[in-house]
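Consider the single chain below, provided in structure tokens and representing the form predicted on its own.
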Amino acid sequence: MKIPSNKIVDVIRYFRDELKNSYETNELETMMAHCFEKFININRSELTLRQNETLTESELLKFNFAIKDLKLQKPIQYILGTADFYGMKFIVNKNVLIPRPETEELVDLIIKEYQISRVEFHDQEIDIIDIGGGSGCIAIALKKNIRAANVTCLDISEQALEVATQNAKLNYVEINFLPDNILQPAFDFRLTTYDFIVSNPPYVCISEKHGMQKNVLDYEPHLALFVEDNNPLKFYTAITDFAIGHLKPRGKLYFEINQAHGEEVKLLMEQKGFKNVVLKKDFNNKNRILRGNI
């Protein structure tokens, strides 16, 4: 079955009567009206006076397959290419996973501790890396608001970091991109230091699968994803022990949580020789960040 008609009315009425029972009314009327700005330029306020207006059949082909994508549960950045992050936009795919609320928190409070002690910077460079940067939305967004920061977004996926490579053009930003695995590092760091260093890494157990949702577990890059059960925090051993060898005097490290993880996490970096090592909560409550210095 395909949309009746051509008019902006029709299509509103098969939108809503498709997904009806998919998804959350407010959520489904957020997801169309994105639809209608990306694909034919109409923002929601201007919906209702342009009912009775036609679309192409290109237009309306666009529409057909976003509400099939959506009936399978397809994530709306994808279906439309791009998302937003911290007052940017930002190009995701397949290869990248979609940036989230909660990562927010952790750009924000990076920018805030910078901001409160850049006295200390003496307003000089400073030398930031992002490991695992994905879409680079960590990488780009302290650039963006950190001038003074020369950031270096490192990601073992090849395909991630070309969209990084696009977010970083987008959003009128000069990243040092880097292929690397942070588990076995080919590039030579013996003569590279950073004042922060932050990461989102892989934090998903491969058990959690079951009570994750459809639209993340089908569509999102398993690799960014997911760790085994066996060694959960593979990642934030390795990434701490890079920072023990890395960091600037007084340099922070900080991370992106399993909030199932947190105390471990936060005592393996002060097993580590971590100092002021503080575990944060997100707006949904739970532990999803944690902050320490060298």
Ligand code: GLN
Contents of the next structure:
Amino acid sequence: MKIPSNKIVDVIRYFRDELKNSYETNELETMMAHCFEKFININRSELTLRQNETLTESELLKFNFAIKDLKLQKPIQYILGTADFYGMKFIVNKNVLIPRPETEELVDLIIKEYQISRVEFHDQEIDIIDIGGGSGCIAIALKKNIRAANVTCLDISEQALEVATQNAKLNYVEINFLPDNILQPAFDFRLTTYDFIVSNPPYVCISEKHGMQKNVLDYEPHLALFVEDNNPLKFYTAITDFAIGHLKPRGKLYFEINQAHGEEVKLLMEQKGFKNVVLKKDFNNKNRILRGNI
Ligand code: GLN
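Please move on to the form predicted in complex with the ligand, as the form predicted on its own is already shown.
Whole complex next, starting from this chain.
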């Protein structure tokens, strides 16, 4: 089956018919509105008024592909090529995770805590590193909101850093990008210290795969998601050790964590010497953020 005519009204009807069994109405209507906005620059409120207009063949083709992909549970953000995060637009593709709302909470916490303690920094430049930065959403949102920050975004994936570089341009910020592996850094960090170290490393265990949604499992980069079951805290251990050696006095370490490992990572940080370690829940009431200082 194809879309029966080039008329917008038919595209709308087809979109709804084809996807009504796969998505809830609200979600479907929102995704459709995003497609109209992106593909033909018509916003939601104009849509009903312009129902009798016709689309070109190439516009129609975009809808056909989008509907086909949505049926296969491809995330709408990958279809559109963009995602929203902390009030900003980010380019996304298969090489980066789609930014999550719980990560917005992490960014928000860092910004709020910075603002509270701002006087201590005397408005001087501060140094931040985001380890495993992916699309750059954390690094870029921090730079955008903490102007005095000098932000580094490290990732092992050069393809991810290409996306992050485009995102920095898109959002008019300067970020230092560093392709490296935090488990075995090639970069010489000996003289480098930071005020804030932040990371949302891979934290989903391979054994958790069976409970995961197809849209995540089939489309998002496994390199950014998964960690072996026999060493689920390997990134947390390595990054906590790194932080001990590279945080400035009273510098802070922020993690996004797997809800199942909150207490364990908290203990890990405390055993390695972190103070005031706080475990915070996300909007779903799940353990999601850890913060501590040295
Ligand atoms: N929060 C992501 C998810 O649940 C995982 C992100 C990560 O592994 N860092 O899919």
